[in-house]
Partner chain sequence: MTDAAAVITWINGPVIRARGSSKIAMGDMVGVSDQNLIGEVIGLHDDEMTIQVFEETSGLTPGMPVYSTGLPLSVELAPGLIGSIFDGIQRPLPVIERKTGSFIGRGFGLTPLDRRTRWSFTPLLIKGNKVSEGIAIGSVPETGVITHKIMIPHGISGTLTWVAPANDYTIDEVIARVETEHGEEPITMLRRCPVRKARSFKNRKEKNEPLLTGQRVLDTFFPLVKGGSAIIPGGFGTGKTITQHQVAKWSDADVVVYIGCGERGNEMTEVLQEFPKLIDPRSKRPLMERTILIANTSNMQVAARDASVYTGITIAEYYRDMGYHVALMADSTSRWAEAMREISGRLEEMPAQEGYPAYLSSRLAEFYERAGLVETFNGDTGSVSIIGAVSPPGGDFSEPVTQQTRQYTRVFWGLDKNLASARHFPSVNWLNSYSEYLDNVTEWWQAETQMPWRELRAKAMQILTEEGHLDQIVKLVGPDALPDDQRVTLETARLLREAFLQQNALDEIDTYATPQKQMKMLELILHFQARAEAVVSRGAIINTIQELPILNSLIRMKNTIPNEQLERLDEIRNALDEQFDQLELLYR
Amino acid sequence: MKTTERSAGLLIAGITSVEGPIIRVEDTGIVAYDEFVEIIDSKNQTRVGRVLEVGENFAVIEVFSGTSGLTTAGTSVRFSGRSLQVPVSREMLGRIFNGMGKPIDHGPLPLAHNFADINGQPINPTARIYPRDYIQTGISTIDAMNTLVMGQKVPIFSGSGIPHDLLANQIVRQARIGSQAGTNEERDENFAIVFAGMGIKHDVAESFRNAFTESGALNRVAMFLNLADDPVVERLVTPKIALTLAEYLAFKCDLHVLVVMTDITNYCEALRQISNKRGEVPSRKGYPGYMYSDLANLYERTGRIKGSEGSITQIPILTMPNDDITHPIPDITGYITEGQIVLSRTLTAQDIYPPVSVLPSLSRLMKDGIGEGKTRADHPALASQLYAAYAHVQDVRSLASVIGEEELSSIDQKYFEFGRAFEKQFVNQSFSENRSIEETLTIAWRILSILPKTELTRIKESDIEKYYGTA
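If we look at the form predicted on its own, what structure does this chain have alone?
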């Protein structure tokens, strides 16, 4: 079949095969990888897709909205000569979109005079600024012991049935710039949130929508929702569109943007399905070998750059299959990101929320975002002491399971008491409880005061005299 000139929009009649969300086109001429295409079916309706693979005179295309109803005889493909671009504007805050960036909140199309490539723009590593300012989430286990820093990427590792959706909801409602300068209202004006849901259930999406609306947080949130019954291929585009808006808000509008993405596991499952349809050689657990670089392309669209006052911070959420932290998805994610927050099934069973497992959790940039002038001067040492004490609690509990709690030494019994108080008073907090950093540190001192002063080996004597037993 003859083709028209590229300048007129390359038009090819007839596709040679359809398999799942993948179509194959031959006699294409010159076509580029990742090129945006339009697929026109027999009813003259248009779908969109992108080029997955190119060869000598053929192209493999993934159709974002699926291939249902497409026939080889009645379908034509138009190549655009560019990658997929989406409109971006500050007016998209307060709106809800589907996984392809189309409004689903019954509002008008947002006015957008700027279009951006969903693959983002590469950032010169030398232009990056080291993250040093913290974000307050109102959640003690994060703010005190795994502090989130603006420009950082910290995933949440969860599992099926663990309330990670509830935690994501709470973070979006409560997160704000943690600097001590200015009022909360002044800081909130420069803070925005982009939420991307991939393969989430309808009731979960509705719970997010209702919670953000009722709390007033929706005014500073842009939501992108790919639901469980939406096309699988769309899942691969949703986080890229969300991050494209975040880059515009951060680097063009000078806002501090927090990007929350759930569930990365659904994204990776979509990658695996497409890879299998293409007949690619699988890697670990059947996932494609390029999953590392694909996830890196998402996670590395984070940070701060010279010449811009804004920043992008990422909290991707993933459910670990079989709670296996060595599974390829959490394993690869841990290599790319700067720490992780691990949720515990054991704490969930004890009705402790949020069920953050403190010991395996980590924020690698925390030390640069806390301390005097940022949170409080005693914060670094206090967090270190809490961690050390709670780690010792695990040893004490193991010993008590053998000899019984009543046979423990007086010091170990104090640690046993500390462990219960730590989980019930510090880790545990209600879904609606938004703790300031001062409240969090006060609770930490109250719990540490259960232990004798001689056990507080990581805290300055002056801080012990100032705070011990006063909370």
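Residue numbers count along the first chain shown, from 1. Quantities reported herein were computed from a predicted structural model and do not represent experimental measurements. The term rigid core refers to the most C-alpha atoms you can superpose between the two forms while keeping them within 1.5 Å. First, how it differs from the form predicted in complex with the partner chain.
Leu448 is among the residues whose C-alpha shifts by 2 Å or more between the two forms once the rigid core is aligned.
A displacement of less than 2 angstroms separates the C-alpha positions of Arg284 between the two forms, with the rigid core held in common. Core-superposed comparison between the two forms: the Cα of Arg95 travels less than 2 Å.
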Contents of the next structure:
Amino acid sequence: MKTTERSAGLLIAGITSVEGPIIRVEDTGIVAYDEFVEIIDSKNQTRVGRVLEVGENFAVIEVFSGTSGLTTAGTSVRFSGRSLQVPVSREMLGRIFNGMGKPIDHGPLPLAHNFADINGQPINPTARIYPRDYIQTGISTIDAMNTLVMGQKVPIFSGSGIPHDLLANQIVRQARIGSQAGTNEERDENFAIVFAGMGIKHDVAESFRNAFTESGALNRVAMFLNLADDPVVERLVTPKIALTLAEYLAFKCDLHVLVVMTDITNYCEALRQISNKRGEVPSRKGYPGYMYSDLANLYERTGRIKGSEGSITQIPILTMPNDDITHPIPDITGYITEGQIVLSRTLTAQDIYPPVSVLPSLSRLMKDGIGEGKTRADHPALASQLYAAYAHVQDVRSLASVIGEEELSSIDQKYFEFGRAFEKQFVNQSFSENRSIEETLTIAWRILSILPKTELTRIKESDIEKYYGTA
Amino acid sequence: MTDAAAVITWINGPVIRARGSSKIAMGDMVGVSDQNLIGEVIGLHDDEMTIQVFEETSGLTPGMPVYSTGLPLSVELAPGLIGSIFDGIQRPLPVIERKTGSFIGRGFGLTPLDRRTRWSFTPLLIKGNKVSEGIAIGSVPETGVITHKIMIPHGISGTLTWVAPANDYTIDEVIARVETEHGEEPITMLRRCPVRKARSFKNRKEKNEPLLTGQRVLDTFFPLVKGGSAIIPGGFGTGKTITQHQVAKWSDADVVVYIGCGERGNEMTEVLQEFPKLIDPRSKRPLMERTILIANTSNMQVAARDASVYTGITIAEYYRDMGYHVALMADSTSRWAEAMREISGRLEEMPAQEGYPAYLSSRLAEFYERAGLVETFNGDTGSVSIIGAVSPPGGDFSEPVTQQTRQYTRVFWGLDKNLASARHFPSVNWLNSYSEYLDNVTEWWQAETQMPWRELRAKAMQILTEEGHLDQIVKLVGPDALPDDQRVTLETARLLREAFLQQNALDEIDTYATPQKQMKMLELILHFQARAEAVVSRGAIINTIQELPILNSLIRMKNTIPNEQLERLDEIRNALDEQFDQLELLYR
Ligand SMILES: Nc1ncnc2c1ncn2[C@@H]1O[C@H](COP(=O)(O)OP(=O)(O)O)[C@@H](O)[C@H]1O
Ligand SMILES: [Mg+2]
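Taking the form predicted on its own as the starting point, write out the structure of the form predicted in complex with the partner chain.
First the chain shown before, then all remaining chains and molecules of the complex.
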């Protein structure tokens, strides 16, 4: 029911009330829920919005570009009779759009024969292909311990002042499908990037643009930018438009699409604002109870489906308020996505890049993407051992801070040394360093060999024989 | 249908209001608009009804009709359920895929079960037999492991006047007739059963058989019983889903109902692709032949999340009534609670704790009460066990859903973030988890394994508890400052954690352990402790024990010794004794 004949084109002059980004219109006659509307102000400027609630003779509308300057008498509303649809086409690659999908790069309107509803539809689980092909990012902490898989959704949990954008840039530049890894060559023609910026600063947008340019990928990127000074409510639309294009590119054009969305925190703030203005009962910290479903409707638009060669891989970025991973935004995100890459302020302060805090990080799809015939047979156990050992390092460090490093048992001293090597040699790498999976696993074995063999209880004895002390 | 139509007056997301029909009752399933979107009446005030709609409401307008179906929200029950995957309101997802492609559309009235398949029916009763609700009149081999009993539906009793001869029939063909007080009733294999009310049975029975999961920390330390209920609370990434999958794969239930409630699409796909290939160690048949999947993924309509839980439990009860042990997993019940909260919020009901409706508690109670071991009307014993995952915000167990669920369940498998980040899986925290069924299963374990399960378990728990205390000291002074006998305790605790509690779901051998393997492993670790204590008391220092090669065998026994070769554990025990004997020679 995408169109409602009755309300298409209906024009109502005058609105009843304005409350934040929400307006109320009465004497509407028949209007559809979720309908797309145009709001015309007294200066004949048009803004767009969406119907949030309808009664027999009223409609409540959220105005994407905000309501400042609207008067009750001087405003009229035109109903479209359909939900918000956007043009989608391959030509949109290489272009830059604003948060509502209008070109802002002075180029022509892209030619499009297809239009799609920005809300999308849920993928039928029976139609999905379970993702199993690993992506090499060239970053050791990710490839060895939180391996990405094509068609996965993995957010970066960060904080202000932590170089998450740099890391995202590096991933975008270096990511290769595992089977084609090891080459720095041009990526296949079937690769595309969709970038959605929500409430981001100009220089952040610019840094991503530069990164895309440098990697020669600019003509394979579509950027949707809702900047910090753009309307807040528009942020709720930007990622949906971006994902609508991504779905078209992946499932109709058979491209492997990497979607980077930043900053999810700004998106959630917009959600909260609308909800508060509507007087809804909040759940935690003032965020609406439906934030889980709302975010799921973004994040679940990822994956692979039968009958298509393409895929959507999502890397949303969010800044954790107060670096608090239990804050509703990272918390709800972690419950929906297929893992998370957590960045650490402590490592940042020690000038370790990328400052990936491995212990709270996770890739849920890694288990099916690595191992024999994919990366290497010893990889799963090796990763598990690194986790166990580095977790023990944390205990050793806190003990050392009480009794002093010299007083540690000889084994714990080894762990102490391992911890240092882990951070300096394994976690730390340069922005331009693109490690192959072999290199990464070699470094892992080198630092694990600091520990006595008997500590490597998670690794098969035959693999210990094969790799221990060889690097 | 048209005469009883009401008219939509208000729409707010999945909740709408309608007016103008006196024929529609509270709890009725309705068709909304001419697309027949499926909804349920959840409130009735004078002439105005409130409806939750299980499909996307985008594009609905006031003035559109609402039709009654005259039925409460129901499921279809008949052969063909097993091996299927349904959405929250029991629409078969593969059929939806054939209709609308890879993406789920809306507005198609689908029958859950196929009407064309012919099932091989064998009568169990004959003309003249007296029958009433729940009495099996025939059977159908549904899969390689499940024989489906065709039972007399609710509300019918009398005398069989005709039973179809053994042959193949579709589920809506008449296969028997019953002469009742109100005349002759035709019986087919198909039932429609309301989901919000528990199905009835003859009486509850005492639960004294464990529901084995093959997971050591669960079976040995915090056992569940057939007909019992357990809760798995844990923050994201702590292992709720993997634990549920492990139970779905390896538990000794006859039938598994797996509800993916508001979780990831890929997790359902994973089960769908994996289960047909995995072989049940008991029946030697593919796991899919005992499994029913219900998927309301996080991006599907929120109202259907509530329905998915009821759809699942009703199907589970139906197989219980055939005399099967059914295990139901719901991942995650928090999403169900949140769905209640969202609907309640849209109705502007007065919220209780954290925005949840005041009736959250009673809904949870009613749901978990539907677990149980029962004697069926047909005289069989069947059970429904419920294992509910809970996703507490911020991993904080003091929130309302965890707290209230805890009141209505008797096994608590609390998952721990720190264990998970050290990749100690299953991350069940042994200090705050519990089972209230220990007394129920003690005899079973004793009889089955010929080992003193209860004592071994208690000893192990004591060591782990003591480790918790000693850790406090170690944190301040380091382990070297402890006397050697306490360090034996620490070493044994380490073995318990690494060699016993940790269990890798992804390891072919370790993924599940028989009760025999569990007991032998545990006994071996405690035997190590006894020998170590003895030799330390004679003056041996802990380092010599830590250097014994046997430790390596103990730590690796879980993934080197398959369930079928347990005699190899005896070899380890012999080697252990030999090594300690040698050591003792030095301290005579
Ligand atoms: N028993 C287990 N064995 C091995 N790995 C596990 C086990 N349980 C959990 N994991 C790991 O933890 C990750 C998260 O588990 P999952 O069940 O998806 O968590 P949750 O449902 O609580 O968010 C999995 O992807 C897997 O890597
Ligand atoms: Mg889960």
